[in-house]
Amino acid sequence: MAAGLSQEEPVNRRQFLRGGLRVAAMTGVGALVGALAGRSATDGTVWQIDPARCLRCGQCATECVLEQSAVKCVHTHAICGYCELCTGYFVPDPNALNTGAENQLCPTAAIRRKYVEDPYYEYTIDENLCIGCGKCVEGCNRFGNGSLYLQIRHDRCLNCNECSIARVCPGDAIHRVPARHPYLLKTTVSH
């Protein structure tokens, strides 16, 4: 034998098992990231809510397939009134125009209210709160002017090959949308 070099060791039949599974494991592992970069690359869509087809019925809150939904509330700023009175923050007929849990219609209190000057206040939503339950959309389409609606976040949303969402939504508003434009912005005052 030559110096340097060692003779290799027989190989028994439990490393023999264990380094088949590692290479089972691996490929597998392989195969799965393949297959989903593939449909990923080859369907290039997500799903996503128009707000002109949603009526707002509460079932983005309970039929997501995540514990908090990926469904939340979107502002859009430019056509808000910043109302003293919104009719998205508060409740119909609130006790007083202030911040308190009894006034507020959003069940987790994710709308936030901030005096900017007499007589506008800015609402914004925490997100981390807001559970796509549709309250401060219905009342802000109802009574104010639309600003408030529904969108599905994408950092969130797991992108399911059919929506549990999308299978239950009465008003058929969720599709899917191309992912290169995956917010449906709403730019106009609903009626």
Partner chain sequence: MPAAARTTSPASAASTAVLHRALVNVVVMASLFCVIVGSAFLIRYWRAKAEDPLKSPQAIALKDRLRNEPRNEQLKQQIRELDLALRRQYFRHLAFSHTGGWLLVGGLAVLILSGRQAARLRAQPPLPALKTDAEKRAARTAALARWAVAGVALATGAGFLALSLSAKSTLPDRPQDLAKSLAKLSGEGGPDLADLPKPAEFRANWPRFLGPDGNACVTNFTLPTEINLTNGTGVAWKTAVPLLGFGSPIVWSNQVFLSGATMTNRAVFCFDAATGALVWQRPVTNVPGSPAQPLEIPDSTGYAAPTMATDGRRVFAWFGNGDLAAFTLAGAPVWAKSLGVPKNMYGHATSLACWQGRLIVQFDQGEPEEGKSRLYALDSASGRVLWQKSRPVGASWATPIVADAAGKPQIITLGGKWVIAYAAKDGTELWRFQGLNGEVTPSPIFAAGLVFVISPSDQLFAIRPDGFGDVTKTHQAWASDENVPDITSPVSDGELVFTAASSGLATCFDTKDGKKLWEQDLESEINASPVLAAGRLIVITKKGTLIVAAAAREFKLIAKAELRENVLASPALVANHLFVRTTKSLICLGAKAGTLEVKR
The other form holds:
Amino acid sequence: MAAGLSQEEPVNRRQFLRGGLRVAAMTGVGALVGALAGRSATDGTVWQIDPARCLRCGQCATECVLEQSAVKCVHTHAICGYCELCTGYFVPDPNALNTGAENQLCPTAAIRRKYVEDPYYEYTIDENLCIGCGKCVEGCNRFGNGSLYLQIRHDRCLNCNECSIARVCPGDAIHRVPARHPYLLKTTVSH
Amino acid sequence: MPAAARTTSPASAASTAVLHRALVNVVVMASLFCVIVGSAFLIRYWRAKAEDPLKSPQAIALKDRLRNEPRNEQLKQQIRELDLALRRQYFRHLAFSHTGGWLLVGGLAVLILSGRQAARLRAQPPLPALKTDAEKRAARTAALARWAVAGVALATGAGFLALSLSAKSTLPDRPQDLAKSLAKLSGEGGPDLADLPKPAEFRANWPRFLGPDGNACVTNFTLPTEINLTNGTGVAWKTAVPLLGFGSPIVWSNQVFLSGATMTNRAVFCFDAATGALVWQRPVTNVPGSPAQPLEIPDSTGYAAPTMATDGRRVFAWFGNGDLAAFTLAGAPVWAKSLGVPKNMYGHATSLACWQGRLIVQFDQGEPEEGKSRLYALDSASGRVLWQKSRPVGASWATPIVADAAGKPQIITLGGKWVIAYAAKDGTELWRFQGLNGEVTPSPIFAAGLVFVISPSDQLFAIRPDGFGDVTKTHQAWASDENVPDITSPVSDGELVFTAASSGLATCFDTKDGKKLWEQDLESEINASPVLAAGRLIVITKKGTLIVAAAAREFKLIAKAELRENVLASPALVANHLFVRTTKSLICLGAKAGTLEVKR
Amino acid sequence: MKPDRSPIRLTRRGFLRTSARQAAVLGLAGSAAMSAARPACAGSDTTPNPFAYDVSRLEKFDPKLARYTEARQFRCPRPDARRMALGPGGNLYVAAGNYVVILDANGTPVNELALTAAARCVAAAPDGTVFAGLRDHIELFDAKGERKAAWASPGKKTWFTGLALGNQGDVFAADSGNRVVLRCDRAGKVLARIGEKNPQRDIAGFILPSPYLDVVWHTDGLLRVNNPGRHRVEVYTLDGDLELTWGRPSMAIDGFCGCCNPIALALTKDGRYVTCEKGLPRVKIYQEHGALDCVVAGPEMFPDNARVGAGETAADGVRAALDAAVDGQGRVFVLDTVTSRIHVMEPRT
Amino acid sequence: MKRRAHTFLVGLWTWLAAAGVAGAEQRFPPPDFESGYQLPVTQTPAPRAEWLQYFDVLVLLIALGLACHLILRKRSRAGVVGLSLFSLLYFGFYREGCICAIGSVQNVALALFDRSYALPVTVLVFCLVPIVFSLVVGRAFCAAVCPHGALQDLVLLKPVKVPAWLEHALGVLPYLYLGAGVMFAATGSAFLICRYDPFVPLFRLSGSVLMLTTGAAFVVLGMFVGRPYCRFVCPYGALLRLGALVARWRVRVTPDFCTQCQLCEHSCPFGAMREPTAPAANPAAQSADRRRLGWLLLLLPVLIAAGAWLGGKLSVPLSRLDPNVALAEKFLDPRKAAPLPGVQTPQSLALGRAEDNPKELLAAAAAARQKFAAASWLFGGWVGLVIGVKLIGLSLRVARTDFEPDRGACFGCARCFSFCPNERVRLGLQPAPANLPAPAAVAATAASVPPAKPA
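Go ahead and give the structure of the form predicted together with the partner chain, now that the form predicted on its own is out.
What follows is the entire complex, opening with the chain shown before.
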């Protein structure tokens, strides 16, 4: 036994009690493991937004613990109408259908507009600029097909034990999902 | 730590002092640095949020300007430049908070390191004195600690108690009560019915215009044999009413309620039914949504024409300016709101009705094409609108009734050219009947399975209330165009229907086929609707003559008495007492005080 | 060992004093910043969304334009209503869920036709024959409600969203999937393909971000088809010649709002257009050459329809919207597909 | 022929329809592009790889083992400081504080009460391994593995001695916090301990202003009060303290025998050192103590009952922390504001959702309220138990012959070792004295020969 460790003391009442309690505590921990082992998952979980429940309240931009929210707008192009007048890109009643700042809806100009062919335009999100405010999502869902929606990006998300956005989400849209399927993307096949 | 003691030579002592001074300087600088970065951090955090590109008032103003000058290229350029600058600033801020954070961490690390070194240089070697009273001190500490723990316990307990005071919640504790809350929300089970009086209690009282169900007919009633206002025979009491109003009195238990108003004042009065003493009066002021400007209403209607109503727990008053107020029976205000200023050239006069904790408000106004008329059901406890229906009619003056007709509770309304029945539960329209004409004032009644409605000075219709959709052609039982009143409502005991037109002409019809059985000129103008009391037809003329006739197939005058004041309102009949509101006072006819008993 | 009394000596008391001062400054700065920052952080759930997509300014319009008033409304007994048509006897034929529901003008159910898949559009001939458009084919029912035929699907991508009947036994089917209006005979044979992109005939083609192509036939012998992606209404002859187009994109009351509107058409007896829009749910009437005549119902009549997240139907993810039909008396029936309610709008006299 | 085709078609449609019901219907397709444009695919950056989480567990195990070795075997303060630095950097600044053992208690509590909650194995390990270590060797986790503890330990500049009685009184708080944290987690309503963790926002360098300032305040406080969070707040520390009380091995200051020099007591910034006390000699005092103990033992059930009764009254206010209950209460409030047109607030949106499906919401809220009805009186009882046991503990007399650290309060920071003259002798820094020195003399020797390693 090393010098620092307690030397063998004569077993007194106190020590006996201590030993008993220790064994009891160990048993308790073992029981806990036994009770939870069957239910615990080797797979972790991550937070994700269910786009069907999202109400576009804007709190994803303000409530995330990260300075720039881990929530970003994503685009399922297969649902997009490729509209020339995109209500997710342009403010309501834009001055002209061009990329001028006065016409753009996005507060950080995070949506890129690219001409494809007459009369279709492609819209993509620059995630370095997107702050996840959901303004474009509301425009696209209200008037269009809803191809723009919010998702938590896991390259940024810290996976907090308690998601501070989920706590205030008015649509109760944010829940934990298995880390193996970390996104709830809208697809062309509806569920 | 006893580091300083290591050196003994003056030279090294001096160098230690220099080192120490330097370290202390570093400590001070580092802490200053931390404070500065920290505050800058916080200030920027706050400022950058305010300056985020969305909220810049400058950008908003420029965009507003662009809306007015859509072709101003220079303006567009200006917006673009500002926008770029704002966004740059925004992202710079985001970057700063990260670097700022690391700066703070760095500053803190320097502070700690130098601080520890400095502290070590100057640390005094410990010179503990020999302590011998260990037991005593331990006991003292333990005693103090016990008290401190007790203090923590007390503080926690007090906190818990304070917290438990806020234990009131709108969410019911028991899951069983949830269904009730839900039903209440959807307006199905309606408001809390457990709290409301039984139907029998309603029938024993006079909770609304023209009695419990709007057909002013009571079967068990004894009129005083002689009524003389001069010597007080047959008069229980007479009390002056402080404010004018054409609404009729309502009676609940031992209280009589009235409303009165002028252009600027509105009030609700409660009288003791036994003595006539004014129990309470409450002004109705500061109603949210009430018009700021006083409204001009012709004297022929006045500012308090609608009769009040009660659900047995609260009384409700509606005024000519649209103010709607609820008070408890004891006079405590419950809620008040305005459903809008009635647009009505003669002044608003439709009375209120109550059904199962709902206040039914028929708010007809303006012209039909304006689409402003509505039928509301409000939660009588909170004033919340449970449902509302748009009505295709203009202003009307008739009061709705709620009748259990054709096996379901129906709200029967008159207005414009339509009789419309709605399901009382949710306001679904059940049927409508076209046939009204002119300014609809007489209210409908329901008796002997038929709905009797009056098209003013035009026709008296009997309608079967079991139809759906437009029943004009299908559900009319009969119609009569003889001596049809223009203001007063009919009354029926199930066998006969009586009318008393404002011209003074009283008429009796058979409910079965509408055959006129008799007519009698009472030779005086009549504004108040007639009532039936145990086989007696009671009519009070505008001049204040109370006429009692037999409610039979033949006309027979039984008695006449002078009230000596003008009467415009219908009387209330409760427990062998007749409450009449004259233009000046409230008169109770019947046995003297102490004998009034309201059946429960 | 003599205690050092030099001024730079870091006594505990001195250090505590300094640090207490520092802590106080930090605390003060912190709390000041916190209190100042509170309104800026949208921490409170009663602060309005600073990122709101705000169209409330555009929901209002000149009340003088509102020349219709709601006479009544009733509910379609089946959920997931999509399109509606008027048929013989003034009855309403509503394609709702897997049914065609037949209601009389008061909303009383008359009959119900069950289908094997979701009905997306419907039309009823004067003889009582009902044409029900499923996603990729059309089924015929006789007046008694018995299925008489199921036409073959005209194409792989077919997605029917509108049906109209002509007077010569023509059936016009708007196929959103192939972006074309098909003219068929009563046996289902395709006689003509109308509105396909054709530069020679100056036809730009339909732009359909979502399946909302509608077609209406008028007694003048011309077809009216909406072109939502171009925010306009197009008029075709039965041979497929483009006669006239009108309409402009704008959230103002006289334009078609959003990215793809109008989504449904109806015609009054005198040839005026009743148009329905989604996003800003509104029903308007345009004169023959596209000048705004009046508003039948504005967004305030369909609060649920305009609300976020509303109308995502389970079957195909297509956002629900409005449809309209006009009867002989000039009444406009408006189907709100979100609430499954039918509003009966009468002209103000 | 035609008829057969007809039948076939009808059959085909039926089959298609059935397929539509069973599977999923295709959405409306995007436009046909003539320019050969290809639809971009939505990118899905993956979350942190799973093996990295097992790596974290490995790091935890190694760090814990190393901590034990450094504290109990090597008795090296420098080693502990080094390991603390590593933990601060790895678990603190690199892993940004999630998931930590402190918060994991809540996950375990939730998993115990919510069968649908799948607890990741790594979280279970993070929660239980430090507890197991505490049962064997005391608070090795607090000493050098927990980033929260490491941060506070490293920033300590000039410790102020907290009066022992205050230390005892405030020492109750972590247990109350633990009870509250477990209650809210078990009811599935909130992870309180994570929400009000002051240091994780510092590790992340971002977070709400409130928590960042609280964290900064704790750091500044930690310069003068040793480990304020660990001693007076940390709920996990409270658990480990219990474990350490019955630990197999413990930290002992002297490797040999105690000279009663009091230097170790002076060295401990956390007030964990206990001085030797002889058993009470005075029989009168002893009997007074016994009587008090008896009364307190009787008081314990009373306290528990009172706590449970009071706690039972708290179910309504406490359940408001559950988002469903909070929303349901707002929704059922008759005085709630009518929704205004125009821009909506998150609250009005939430109320709108409630309006859409009130049944679901109210059912969830009622279920949460039910859980709180049970949990709140348990919590109240726990509070009573904690207070009662603490009072009893304070009335027990412990006889000691040596200066030794309190089993529960000692973090195992290894500061005291180098102060002990016998340790210095063991390390060969100081010759063994011929006879037992008086405390003052030992102090003088200690002062004249500084320890080789800084404290």
